[in-house]
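What follows is a single chain, given as structure tokens, in the form predicted on its own.
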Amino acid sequence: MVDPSIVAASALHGLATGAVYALVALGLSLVYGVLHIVNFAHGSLLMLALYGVYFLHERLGLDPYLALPVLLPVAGLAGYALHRWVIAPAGGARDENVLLVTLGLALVLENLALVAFRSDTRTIETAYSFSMVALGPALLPLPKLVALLGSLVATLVLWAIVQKTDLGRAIRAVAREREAARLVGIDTRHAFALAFAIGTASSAVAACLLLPSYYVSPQVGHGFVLIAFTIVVLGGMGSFWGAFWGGLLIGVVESLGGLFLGESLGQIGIFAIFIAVLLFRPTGLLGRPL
């Protein structure tokens, strides 16, 4: 029998691994309700941000953490930028071709990382890096627990500015009805830029709480998309507590999982999950709009 203690831990591991998910899927989730597309580059974007994340640790000495106010801007101009002159020009009136624009400039950024940075593994290593906090009977690495606080700080602000702001109501107003949108004066191809640069801006975040107990590579967004994508049809596509609870619990499933099943086998309960709820409930948890 597994030690109480233990199964805590891992419990605890689990929640502040799922708050990133949850992190990652929500601007995936923000991107899908307004633009009603898949953005299949939205794990390139988390790699790239990983390696900004990097890059200012390794050059410019600078901590993960303080790196936030450097990468954020910088992520929210380029996701901007991406969706206004690229993806919106290339992919027309058409969803399914913006879909496949986001693929192809998926593709293109990981093989341009690989060109750049070779198909290295890269950590970095703080003061920290090593550190433990204990929360009860469970000890939790440090960077573990900023990364589960920091994420519920990020999605509470993101929140915020969804449901509070003129910008975040603009945003849900093109996400339901558009063209009313449009007629009442809001500049739909801005607001559409400004929902993809909060989703690559939420990457930002999430590298920057991730790196100090991560590592980046090439390949590293395959693995978070696949999950952010599993989390914003469990939680329900557009939804965006769906997408933070359905993080959360994927993430303590993958951790309990990985505790009793084995680390190889540790995502067959994700993916039980998933296909129960795409069997009762398609519309997903909470599936509702934004």
Second form
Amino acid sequence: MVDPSIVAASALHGLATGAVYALVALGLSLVYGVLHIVNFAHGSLLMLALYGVYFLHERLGLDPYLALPVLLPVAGLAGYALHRWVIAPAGGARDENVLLVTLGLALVLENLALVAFRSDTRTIETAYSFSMVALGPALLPLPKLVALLGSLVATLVLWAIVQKTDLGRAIRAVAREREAARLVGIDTRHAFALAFAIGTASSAVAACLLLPSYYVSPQVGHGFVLIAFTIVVLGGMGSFWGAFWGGLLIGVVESLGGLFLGESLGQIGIFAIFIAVLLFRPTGLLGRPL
Amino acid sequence: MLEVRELRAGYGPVEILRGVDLDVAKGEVVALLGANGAGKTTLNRTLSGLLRPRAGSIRFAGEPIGGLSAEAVLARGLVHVPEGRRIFANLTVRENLLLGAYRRGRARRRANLERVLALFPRLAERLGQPAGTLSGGEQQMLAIGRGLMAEPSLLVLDEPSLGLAPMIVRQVLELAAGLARDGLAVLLVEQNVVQALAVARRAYVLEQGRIAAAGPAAELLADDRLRRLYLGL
Ligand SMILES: Nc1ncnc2c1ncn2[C@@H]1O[C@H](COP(=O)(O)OP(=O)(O)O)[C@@H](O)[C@H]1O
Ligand SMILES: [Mg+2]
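Switch from the form predicted on its own, shown above, to the form predicted in complex with its partner chain and output its structure.
Complete assembly follows, chain above in first position.
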């Protein structure tokens, strides 16, 4: 029998990781909802953001959390430019082409990272890396708690942007009716690029929250894209809260799976859930589009 | 208000509009009739800047607008309510209407919203509802309401009665006539020929990308040859 406090701690761990997964998945889901493509470069952009946090810390001594105000605008601008001047022109009018362009972009970015940073796995150490916080019977590392709370805040901000602002309305309008959106005066190319920018910026937030308790390597994005994609399908393609709850669920399942089945088998639970959802509820848990 | 001369437009290698001349004046409903595939929607899309003209001219309120972006045409007051309504089904009724005035400031949006809701009390009752849950007739009202939010001086309505019950069709067409009485110019694409001609002052018949007949609505209705050839009556 496993000690209940260990199970509680593991579940909390999972919740924290899951909240970050949810954030990454929300970025992917937003881009999917608007552009109707799975952005394969999403993980590579997260990887670059993680390197950004890493080098800001190593070279300039900038705390990963304080890197956010630097990284957020940079990631947003980069995402905007990437879509507007690379992905959209290269992909043309066809969604399939855009899909291939993001796949190609992922390969290019990853290989550039391999050349520039080599394949080493890198971590950073901060004063609080090993601080623990007691939450009831369970102990949680401080960076995990920050990741949990930070992701929740970021998720709410993201939701508010999408639901409550002119920009969000324009993005949702473009997602559904491109031509009618042009007829009300929305610059659709601008709206697409902004949606992509927001998706990239969410990854940058995730990177700042992750690195104190995680690592970075050129391939680090793979696992995230796979999990984020699973979450997006699980939650219902394009559904905001679906992706959010899906992320938390996946995080907890992964953590508890690791606890009971061991590290290497822990992820089986994720894919078991994924397959069960596809079999019994193919529209996802909260299948309702954006 | 609108003067179209020798207008040509199309898709890829295919030319759909092959020299169209058409005028709409302030305060009149002008009907645009013609069989399926004649090019009516293509003409509307070219007027509103969704499609670039290949040749010819479009003048609106005295200025050339051919080749301008959809956004620029909208800003000048030419508003296109597209075929099939094309409301934002995932957004609420209120959000749909507000997006109609996307390029306007807050104060103008509020004022326009009140004006439009006064015209469509049914929409006022459903402001918080997703637009996709409205009935077909309500969706058409919403599409027109969204267009009116942009403060048009010319309203282009592409088959607003498509798929609606006869009673609703009458309401929509009377609405178009009422808007014209208030000073708007209305270009009305319709399949319900008789009813459209009843509210229109003048009409054009488009056939394979050319104007095949034009004139006062009453004359077109009275001309036996036209009735048989183009109006299917
Ligand atoms: N996006 C498009 N690409 C290519 N051809 C089109 C497109 N839209 C319409 N067409 C063609 O243009 C012609 C005129 O269509 P349209 O303007 O929609 O006619 P109408 O509105 O009078 O029914 C039709 O032959 C149609 O097949
Ligand atoms: Mg048509």
